Each structure stands twice: as C-alpha cells, then as structure tokens.
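A single chain comes next, written as structure tokens; it is the form predicted on its own.
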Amino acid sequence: MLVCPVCGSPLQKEERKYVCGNGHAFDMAKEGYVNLLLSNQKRSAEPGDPKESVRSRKEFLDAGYYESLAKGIARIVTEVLPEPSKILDAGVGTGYYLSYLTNARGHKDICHAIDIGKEECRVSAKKVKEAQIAVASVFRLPYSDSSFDLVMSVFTPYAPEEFLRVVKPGGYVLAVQPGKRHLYELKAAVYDCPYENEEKGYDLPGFTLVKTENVIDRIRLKDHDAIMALWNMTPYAHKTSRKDAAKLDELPYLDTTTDFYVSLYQKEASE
C-alpha cells in the first residue's frame, strides 16, 4: 500500500525501515512512524507546528472538549463501513480522532495516517500504535491507487486529485470543517462584531455528497489555560491584534458552542 516517494514503487517493511525495489530506503523513527516527505516537497525547513503547540493541542483534545466530534465521526464511519476496513487519516495531528475511532470500532480496521509535521507524527504514533503513520504531504499521498475505503480530513487542507486516486470506487471521504456557530462565544469575547462561519464543504470531482451533519455541543473552558489552548488552535490567533486577544486574559472561564460541519462524500463506482 505504501509507495516510494522517489520512484512510486511499492515499499516493503524490513525491520526498522521501508525499502523499495529500486533501493530507496526510509528509516522508521523509534516511535514507529516513517518520514516519506522529500526535501523538494517542503515549503519550510521544518513543516508542521512547533512542539509546544502540538503539546498544547494534545492536552486540550485529551481533556475531552471535542469528544462530541470524535463520537460523531465514529458513528458516521460505522454507519457506512463494515469491519474491517482500510482507513486513512489525511492530517492526523495528535491522533485524537483516529484513536477514538479505532477504539470505537474494536481495533479491527487497517489504519494509516499522514501529517506534514514530524512532531505531529511522533505524538500520534505513540497514541495510535496500530496505525502506520508517515510524514507526508496531503498533496502527494504515498499510497497506491484505490487503497482506502475511507479518507478522513479533519480541519486540514485537502487534495481532490489525491483523494480521488487513493479512495476505492464506492469508498468515502469524511470531511470536517467549522460550522456556522463554531466557537461563536469565544469570538464574541474578542471581537466587537463576531461573524458566523460559511459552510461550503469540499469540491471533490468524482465524488457525490452523501450527507451533511452539524455536530453541536456546548463546552465550558474551565480556566484561562484552556481558553488560550483553544484560542491558539484557531486561525484567529494568527490574525488578531494583541489588544483584542488580551481581552481573553480577563476571563476566568468561558462557555462556548462547538459546531462541527461534517460532510460525507462517496466516490462514484467505476464503469
């Protein structure tokens, strides 16, 4: 299933490395992931998030604030996929959602995952030990054609051509984006005129939209650390003035809405 990022030949596992028939070899890290991101595929010297950001996100998710989404993903996947199935998490992050899914489905699936960041892969490989995890770009997935029954894309960039290539005919893409009211109260604490998010889904030629669903919950961020951990996970943290962001320092806790817009797409069957 894994293919060489250099020549496209199948990769075979040999103890602590992967090797293709043309002699290209890729060592596995001690945590079990393999780095298949070539230097010419990088947009920066060290893609992905800093260690502190990944650690903060892991602590936030492991605290259960987004458990409603994890449950929703597991439920929707189970509605359409038999066990076992082959699943790819195309942007695994800390491994929270994939770990929840594998636990909910009794560890019967064959799971793969990629992320652009080494730190994300290191953390997720420790959390989801049964999954084969690779450092790779979603725009050049290191897998053979028609490898997966389902690809998960949770708050990550997506690549229509690659999803079409690696999903089996009749297989699925499950996409998660912010819903209209996602974190509305958090935004209202910072901005004078908060706005609702646009729900537009993915543009996936070759796929049919099967269903959309909003997974909505209400969470209490119990202290300032939790508020800032969530804030720093959002794109607002990078484009908001220090003056506005400082308003969060005045909050001992915050109740806010979580609204996840989930879309399920099915690949059209081959003629």
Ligand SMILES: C[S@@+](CC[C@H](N)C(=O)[O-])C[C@H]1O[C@@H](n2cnc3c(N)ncnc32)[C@H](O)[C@@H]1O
Given for the second form:
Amino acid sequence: MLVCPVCGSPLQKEERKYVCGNGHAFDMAKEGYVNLLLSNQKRSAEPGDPKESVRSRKEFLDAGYYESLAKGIARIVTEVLPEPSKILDAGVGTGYYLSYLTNARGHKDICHAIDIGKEECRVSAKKVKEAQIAVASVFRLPYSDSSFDLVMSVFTPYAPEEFLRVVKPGGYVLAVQPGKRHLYELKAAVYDCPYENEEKGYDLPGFTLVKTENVIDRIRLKDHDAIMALWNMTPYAHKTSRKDAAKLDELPYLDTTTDFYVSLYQKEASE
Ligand SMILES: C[S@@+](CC[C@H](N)C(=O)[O-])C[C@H]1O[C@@H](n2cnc3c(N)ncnc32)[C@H](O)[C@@H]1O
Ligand SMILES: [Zn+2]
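Form predicted on its own done, so how does the form predicted in complex with the named molecule look?
Next comes the full complex, and the chain you just saw is listed first.
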C-alpha cells in the first residue's frame, strides 16, 4: 500500500490525486504516475537520467536486444510466484522489463514501480498502464511494511533495509547485474585489455540466496547507431577517452555477448 512521504500514513487514491488522512495531497501527472519525492530528498534538481538518454535507452530496449533477460526474468518470477502477486519494480527505467513481465503473466499481478527520475516514470506510465508508478527513491520506498511478494531490482542501486521492510515474509528479491562476459566484445573493440565483470550479488541481511543464474545471449548491433546507443548506456561511456571510443566509429556492426547475472533471494518466513 502507498504511504504518504511526509507523515507515513496510508495514501488514498481520489480522482486525480493521492491524499492522506493528515491532508497531504499529491497530484497525479496526466500520464498517471504520482510524484512522491520530496524536495529535501533530492540530490539534484532533476534526478534520473537526461531526457535524451531515457529516449535512447527506450529505443534500444524496445528493439529487443535484451529480450533474453526480459524472458529470463518472466520465467524465474513465474517459477516462484503464483498469479496474482504483488510486484514492485524498484528502479523501473523505461518500463521494458515490467511490461514484458506483465504481458507474460497475463496482466494478473498487481504491479507497482518507482524510479527517481520523473522522465523514467512518465515513459514507464505510458508503457505499463496497469502499474501504479511513483517518483521515489529506493532508499525511501513509499509503501507500508510487507507490501510485496517480489521486488525486482534491475541494474539499479539497491537498499537492503527497505527491501527487507517492504517484502512480505517468504517473499523475494530478484536482482540483475552484469555477468562476467557481459558486452565483452564491445569492451574488446575499445580497450586493449578488457576485463571480465566481477559477479558479487547483493548483500541482503534477512534474505537467503535461493539461486543465481547467468542469462547469456549473443546479439548483433546492426549498425553504428545501435553500437553507440548501447555504448552510451554503459558506465564505460563516461570513463573512456575520446580516442579509444572513436575505435567504435570504424565498425559497421558488432556481435557481442550479453550475460546477465540474476540472483533470487527469499526473505525468511518469520522475522
Ligand atoms: C541503469 S538504469 C536501469 C533501469 C531499468 N531497470 C532497466 O534495466 O532498464 C538505472 C535506473 O535507476 C534509477 N535510479 C538511480 N538511483 C535511484 C534511486 N536512488 N532510487 C530509485 N531509482 C534510482 C535511474 O533513474 C535509472 O532509471
Ligand atoms: Zn501525510
């Protein structure tokens, strides 16, 4: 259940806003999401990624390059969760994985999502109409205790204490991080000595690791635009010299490995 970010009491949905018993009110945007990030919780004026990055990420994901992961998430969730379940995407980005999951599970779940970026919430609210979406931080989730059967955290900062609080006893956290060989060939096209990623999972007190799985695929980035769209989504884009990054300009296309390290954790049944 959504709670008021000011006083912590339950939020009730009215026509175009959410209100709490103490009179705090939060208008819904026309796309249907609600902004529950208080200004004193913001580290910058516009948290989240710039609009162009969100657009480019959306185009890349919607083109299906990471469909193997979307399928993998839907399969793993369905192995452990009956329908309907209550699911939170904690860092929803453009809504790609949540949308795939709700379609795969026949729209039977009750879905919530948050992201610290307003633009991300706007784009996701259009893509996953049935989800209740809020601008909020993973470090201060606007939900009451034991609200969810599963929280998914895909390439997003994670908050152990908040996850423990909002997941029901016996519920799950599904985490996705880059696997060892993720985008190895893309890195090899730029760096002389590319390294493999370290797979270390999340540190989640109160949860037990149920399983880990590498979801591996090969993708063809069909042209320079696709190569650059992916490159700009990676953390390498910010820490690579122009000279090294320019090596990508010479490639007509690129075949690369995608390797997603998926970990499933279960909260202990009784606290
Ligand atoms: C790499 S993107 C991943 C988005 C999405 N899960 C995906 O895989 O497409 C990281 C996301 O985390 C969000 N984010 C960063 N810090 C956050 C925080 N403290 N609370 C909530 N979201 C956050 C960003 O706005 C961004 O949408
Ligand atoms: Zn309130």
